[in-house]
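Shown here is one chain on its own, the form predicted alone, set out as structure tokens.
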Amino acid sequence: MTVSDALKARISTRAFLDTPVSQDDIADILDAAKFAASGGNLQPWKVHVVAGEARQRVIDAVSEKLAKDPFGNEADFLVYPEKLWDPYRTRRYEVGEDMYALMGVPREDKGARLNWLLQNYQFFGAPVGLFFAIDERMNNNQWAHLGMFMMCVALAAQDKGLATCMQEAWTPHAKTVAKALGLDAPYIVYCGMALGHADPDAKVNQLRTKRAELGEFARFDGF
């Protein structure tokens, strides 16, 4: 698989089989991803991989928190700007509507939509979860490097025939997750990632998000 093939094949997988993933395979993925670009070679990332009882401990902790405070935000930052503007607002809206349409969930069925949202906190059935953390003293630049590392993890997983879903849904519950992981300051949780074998029969995994044409985001000068 070429890098281009992996980039085009990777999607946010939202339905997984319960097929186990070996620790050796995960170690191989992370060992490859560690070569992600990193300004000053700081390598500002930490990864916590959970499976089995450790995975369930995080699920239980966040489920308990949701029951008490479903709309609370423990993170010191918002996942999205408060008043998102176009074209970004439209892109975010469209991907949600396309996903629910594919699954046959109408807009007025708020219960079904909420239940689907809560699947985030089950890793969409994936047997492995990864949580990415960073030292809170780092600057915006190092956060960008963390993102590059995460993408490398997703591509390395794709190369092994595994699927991923980057999950910022965990971010509002970052402190609860950190406590369940035993992660201490100055490290803070940014987000999670589900990892496993994609369910080939799940309709939601047929979703392919629309992407902007090259001319919308790239400018070429001097050619």
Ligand SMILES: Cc1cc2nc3c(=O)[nH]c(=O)nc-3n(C[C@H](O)[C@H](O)[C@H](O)COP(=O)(O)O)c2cc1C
Second form
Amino acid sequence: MTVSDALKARISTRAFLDTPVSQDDIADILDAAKFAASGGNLQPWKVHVVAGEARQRVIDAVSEKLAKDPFGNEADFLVYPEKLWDPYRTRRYEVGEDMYALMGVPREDKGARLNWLLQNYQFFGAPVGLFFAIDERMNNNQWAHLGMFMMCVALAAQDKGLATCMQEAWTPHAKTVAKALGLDAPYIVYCGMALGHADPDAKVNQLRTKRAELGEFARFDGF
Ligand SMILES: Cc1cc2nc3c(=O)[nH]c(=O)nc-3n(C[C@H](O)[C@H](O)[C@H](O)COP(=O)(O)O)c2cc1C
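To complete the pair, please output the form predicted together with the named molecule; the form predicted alone was given just before.
First the chain shown before, then all remaining chains and molecules of the complex.
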């Protein structure tokens, strides 16, 4: 698989088979992803991989937190700006609507939509969860490099025939997740990722998101 093929084939998978993924496979993926570039070669990432009981411990801890305090944000930052503006607002709206339309969940059915969101906290059924953490003393610059590492993980997984979904849904519960993982300061959890074998029969996995045309985000000068 070429890198371009992997880039085009990767999607956010939101329904997984329970087929296990071996620790060796995950180690191979991370061993490839570690070649991600980072400013000053700081490699400012930590990744905590959970399966089996460890995965269940995170799920249970966050379920308990959700039951007590569903909207409490434990992260020191907002996942999105408080009020998004266009074109970002429309893009965010569209991806949700396209996904629910595919699954036949109407806008009025708030219960079904909420239940769907809660699937995040089961890793969408994936047998493996990854949590990406960063030393809280790092700046915006290093956070960007952590993101590049995450993308490399997703592409390396794709190359192995595995599927992923990045999950900032865990971010508001970052402290609960960190405690369940045994992750100590100065590391803070930024984002999760579900990883496993995609369920080929799940409708939600048919979603193909749109992208802005090149001319909307790139400018060429001097050619
Ligand atoms: C950092 C990051 C966090 C994300 N968090 C979630 C999430 O919590 N739940 C979810 O269903 N999708 C999540 N997504 C997936 C995005 O919605 C998805 O990448 C976007 O709609 C483009 O679709 P594609 O990944 O299928 O190309 C996340 C993506 C990124 C990059």
